[in-house]
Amino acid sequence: MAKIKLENVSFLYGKGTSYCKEALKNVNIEIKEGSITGLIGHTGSGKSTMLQLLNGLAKPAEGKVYLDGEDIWEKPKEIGKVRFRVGLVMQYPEYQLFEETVEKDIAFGPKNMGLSESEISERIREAIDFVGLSPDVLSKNPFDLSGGQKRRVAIAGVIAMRPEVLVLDEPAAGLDPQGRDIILGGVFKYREKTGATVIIVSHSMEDMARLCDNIIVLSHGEVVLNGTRDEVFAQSQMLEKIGLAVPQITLLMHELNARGIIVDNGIYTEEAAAAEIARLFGGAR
């Protein structure tokens, strides 16, 4: 069974007025459990609707959105309870910080789950963790950080709730390489430890390719491609007409072809492109 799932969604904005906009449009898809899933698309092509659909942000105009098999909306009283296991981090969260201290802020959302004191401290060193932050920052300011600590801050405060599926829309926008690689390695490190779901937005091909089982491919407000990463990745001429691209290294792969170089097009990380070359000069470094 598809941990989320989406049935004939459509979302419009402005419903009703001359300003009406269809964001989606008939988008049917399933996310496996357990899986890593990047939602890509160019700006405004629906992505971060859909994020606020899968843990009830938003609702649809038409189909539904389904979680283990059941209509997400069906009890639309009981919607906060979708927020606790669909865990949403926006872009730029460090935004949405507001507690005095570190801790008080990652503790917001297990509070407000009802846990008691001794799990909510237990939740939050976790969290940190995951997030390469140490326990000596929970004393501090979120507003006396850097930005990178504020983004994970933000972040950990989402997964101190164990959400068993966790969104991102796009966790590294505008970090540092080294702070890009701590935010997506500790989403990695989650998903092994827990074996949760995990849908992340990105601009970063690099980053799709570095981490994702599946890729969602979205354009104007509609699935275009949908399937593994070596199946998405392999339309490159598709992607670069809606605006995308492969990544890099892959383009590198080409123009080596091009140029009589005969190696695998099908590689999309530095890794497995120095494996290739070294493969290229028989294991020569």
Contents of the next structure:
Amino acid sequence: MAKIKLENVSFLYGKGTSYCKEALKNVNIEIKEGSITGLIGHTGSGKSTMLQLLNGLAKPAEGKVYLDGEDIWEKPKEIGKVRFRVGLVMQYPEYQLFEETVEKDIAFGPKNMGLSESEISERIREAIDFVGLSPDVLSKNPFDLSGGQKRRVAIAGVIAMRPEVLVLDEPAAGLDPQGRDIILGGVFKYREKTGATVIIVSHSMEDMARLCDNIIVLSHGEVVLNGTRDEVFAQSQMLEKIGLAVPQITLLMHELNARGIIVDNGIYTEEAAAAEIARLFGGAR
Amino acid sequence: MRSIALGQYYSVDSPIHRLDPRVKIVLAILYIVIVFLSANMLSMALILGSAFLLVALAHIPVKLVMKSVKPIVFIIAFTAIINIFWTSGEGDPLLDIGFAQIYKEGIVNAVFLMIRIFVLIIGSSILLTYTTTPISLTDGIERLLGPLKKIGLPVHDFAMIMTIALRFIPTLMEEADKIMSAQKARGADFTNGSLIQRAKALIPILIPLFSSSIRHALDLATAMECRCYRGGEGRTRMKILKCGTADIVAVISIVAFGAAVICLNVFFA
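Now that we've seen the form predicted alone, could you pull up the form predicted in complex with the partner chain?
Every component of the complex follows; first up is the chain already shown.
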């Protein structure tokens, strides 16, 4: 069964004013339990809005959002519980840190869940381990950390709630390659260990290709492509038409094919491409 | 949060929009004085008519103007009622209910007051907030207060502070909105609990908001320094304010309007 299902979902900004804008139009998607789904689309395509619909921060103007087959808005008073089950890491989450120590900040979510002290401290330790921080940062002031470390603390703050669905809005934006690898690696580890469903927004097609099982492409508030990674990246012309790209290495493979050198089109990593080209030379010899 | 209107500037092209902001500030002050000068039926009718004329000249939808009057309807009604009971006149009261008497003068006073406040709000918002962007408004204020520089008041700095504050209202609102969403996603609850609990629930919003305002201020200071900002000394302007024929016509009209109100007061007392 689908972990999350959006059915005919539409969302409007500024309803009833002259600035009214339809951010999402009739969206239908299903997200499989335990999968990693990538959400791509250019700025203003409705990605962030869609993420806020998943945990009930935004309420759809029309349509239903299902979590484990239950409509999340059936009991509006209990929407808080949905937010603990669907953990959302917003864009640039480092700007939401507020406590005196890293430990207290990560504890904010679990405390709101009403967990016991011992449970909370166990979860904090587990969470910072996922994001690759050492336990001695716990007593530090979050405002003394570097940008990348702050980002990891903020992500740990959501992971500490042990959400069944982890939703991340551009978690690696503005980080150096090492910081990006630590965060994306941590997310992958969290999925492996807990079996959680992950939904991730990114502008890096390379990251998407490496990480995701499924990919959803949004353009002007509509789902234009929705399928497995292979299916979506096979549509390179469609992606380019809406101003997105396939990973560079995949583009190279497509170009080679267009020039009559027959290689596998479904290649997303440098390693696979190197192997494919080596095979080509091996065959030619 | 998104629905809060920021300033009321209504972007259309109209004779009033095109007026010089300095002239508009002066006109608004004169208009307010004239509104309070009016004292009888005829001059009241004249200022009421002038308010409608202003709305029409500024091409602002009547619906929008009414919406901005709505929040003060209660205050207008309250002052009117107080006036009805507190004014005593000559002759017999129209109504005597023991502890309070209502006189004819009371009702007339209340109606006049209602018209005055109503016209005051419409007139000043049409002349200023609806038709002038906040930036050109501060620009106008800076130029009008220019002479005070001679006695050592840092007029330019005040104007710059105002401009920057106005510029950052939408930015900070957007930021507050984001931080609120982020804390809600971690289970923060701003709507339930006792007053103290709710006040405490604001801490996770206020601290990040303060820290980001300070960050913005430092970034902006650096950016301004990089572009060689050194205060108002010797600074030229991109938009040079110029008084044209329309501005002169506007000033003449308001003077004529004021004269008309005074004449009506004197000759039809």
